[in-house]
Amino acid sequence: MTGNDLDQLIQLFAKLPGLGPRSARRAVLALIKRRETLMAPLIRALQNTAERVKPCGACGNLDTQDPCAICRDPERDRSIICVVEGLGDLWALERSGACRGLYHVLGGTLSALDGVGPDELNIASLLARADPKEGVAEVILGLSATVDGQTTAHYVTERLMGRDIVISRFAHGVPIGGELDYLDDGTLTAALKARRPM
């Protein structure tokens, strides 16, 4: 490995969330010191993930199969769809065990400043899924309590109005400006149980 190879690897690691240049250097050094026990398995895992993992065509979760394990699970309550911004939010809710329904990942929130409109998000597929004729009785808006999250919740609510579906959102236990991925399991569970109609 040349110096340029090391620099490139450090720069790539530094692009990961939570890693700056110093942490990236430490991670690369740890990998090099443990080539056989850490670096080689990591390379294989990254290669397998790149080749096999894909988004679920129904909900947007990542899995090696389509539909994903959550959508295939016969124990899930198919009358409930919990709408989330991203995968981190879905994984946080799954970790808490609070939601036993299905999910729908929007892929972000509406943001006029960032030029993100309804066509850039998975809203059309949500509207197609949220059909009472298919047994859907409730859509839970599990969006962050940010301005963009609330704007998105309002937009989705307007689009779902007129259907024979309960539209609910998380209780205010989710702090304003808070993001689901950073909340503890107890807060997520309490917020989901205390949801109310929009």
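Between two forms, the rigid core is defined as the largest C-alpha subset superposing within 1.5 Å. These numbers come from a predicted model, not from an experiment. Residue numbers count along the first chain shown, from 1. First, how it differs from the form predicted in complex with a further copy of the same chain.
- Remark: with the core as the superposition reference, the CA shift of Ala24 between these two forms stays below 2 Å.
- In this overlay on the rigid core, Ala190 has a C-alpha that sits 2 Å or more away from its partner position between these two forms.
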Second form
Protein chains: 2
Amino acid sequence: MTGNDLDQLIQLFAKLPGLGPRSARRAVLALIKRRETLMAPLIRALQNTAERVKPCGACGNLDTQDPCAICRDPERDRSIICVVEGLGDLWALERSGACRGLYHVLGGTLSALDGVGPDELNIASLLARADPKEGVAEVILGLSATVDGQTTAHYVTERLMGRDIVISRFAHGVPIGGELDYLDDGTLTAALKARRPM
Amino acid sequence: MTGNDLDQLIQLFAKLPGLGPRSARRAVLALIKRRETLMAPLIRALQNTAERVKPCGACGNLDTQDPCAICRDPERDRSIICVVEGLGDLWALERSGACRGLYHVLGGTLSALDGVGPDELNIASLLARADPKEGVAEVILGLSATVDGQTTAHYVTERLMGRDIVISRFAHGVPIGGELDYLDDGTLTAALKARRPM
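If the one shown is the form predicted on its own, what is the structure of the form predicted in complex with a further copy of the same chain?
Time for the whole complex; same chain goes first.
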């Protein structure tokens, strides 16, 4: 239908999550219409990312510098390490501004089905970092409340056991703005059990 | 939150149609995870498009060669020119395989509100091409059934008047798979008026 180059570009865009062939075509049309203001900067930003962004040696976050901006930040509370599954979770927590400590990106969760064992995740580096002598006082497990997430949380807890470190996990409960009517039984039970005085 | 380079990349992705900040983040995460298989080819394809794709001098279609693949194709019926608003419409018609003639991309529609006059569109080149002496027998106006689209259709019809050329437009009617109950009055009236024997 169109030039092969355009077709190829559309097919690549269609591989991105949330984009299908139709939205990929729209995206490519928008890029062609705005060559100077959108396409050229996008090419530069992609090249920059491809060349310069690498994982932080300490926490696994991605940045152009190693250690990353969060690990370098002197304002951060170095006694707290928040363990997350992936970069997306780290970004979500940073957007919320809720975590003032450091992070540790596992790069996934343990999964018997997918054949992901402890060696496939950044667990060894977490065990090396989580040292009370280095001033670490708390490890917060910010993992998904799924089977794999909780398996991983239990595994990490077990491995950290015996160290002079508080190990905590995120609370379960009713999401802000959530209607009870639409919540599952597990969440409701957890929310009721963990009730707090007004 | 993240390195400035990543932030910038996410913001650029979020400017594409159909993508917001959230889906832009997901797209960037997917690109970082698949640097070699997705990010590198995407950069190359974008560069290729930015450098090599240009409008066809005859019809306005985009291709790496001028004239474009459609204008060069010897199988095409050169007596028919299908006039469309933009590249997206041309792609849609090509996907359907319904048009065996050539195209002419206007680059928009006349619009008093947006200050688009005949000089802003590729109308002069259409008038030059639509020449019975060159073998052109029919101009099909494949323009949207909107006020601006129909204004443009009428304008082009007027300008081509007097030449020995059939000027036609797409039929209005019930879309294939469409339910009558959900159609607007205008479409129903048009479909009833243009009824055909079974």
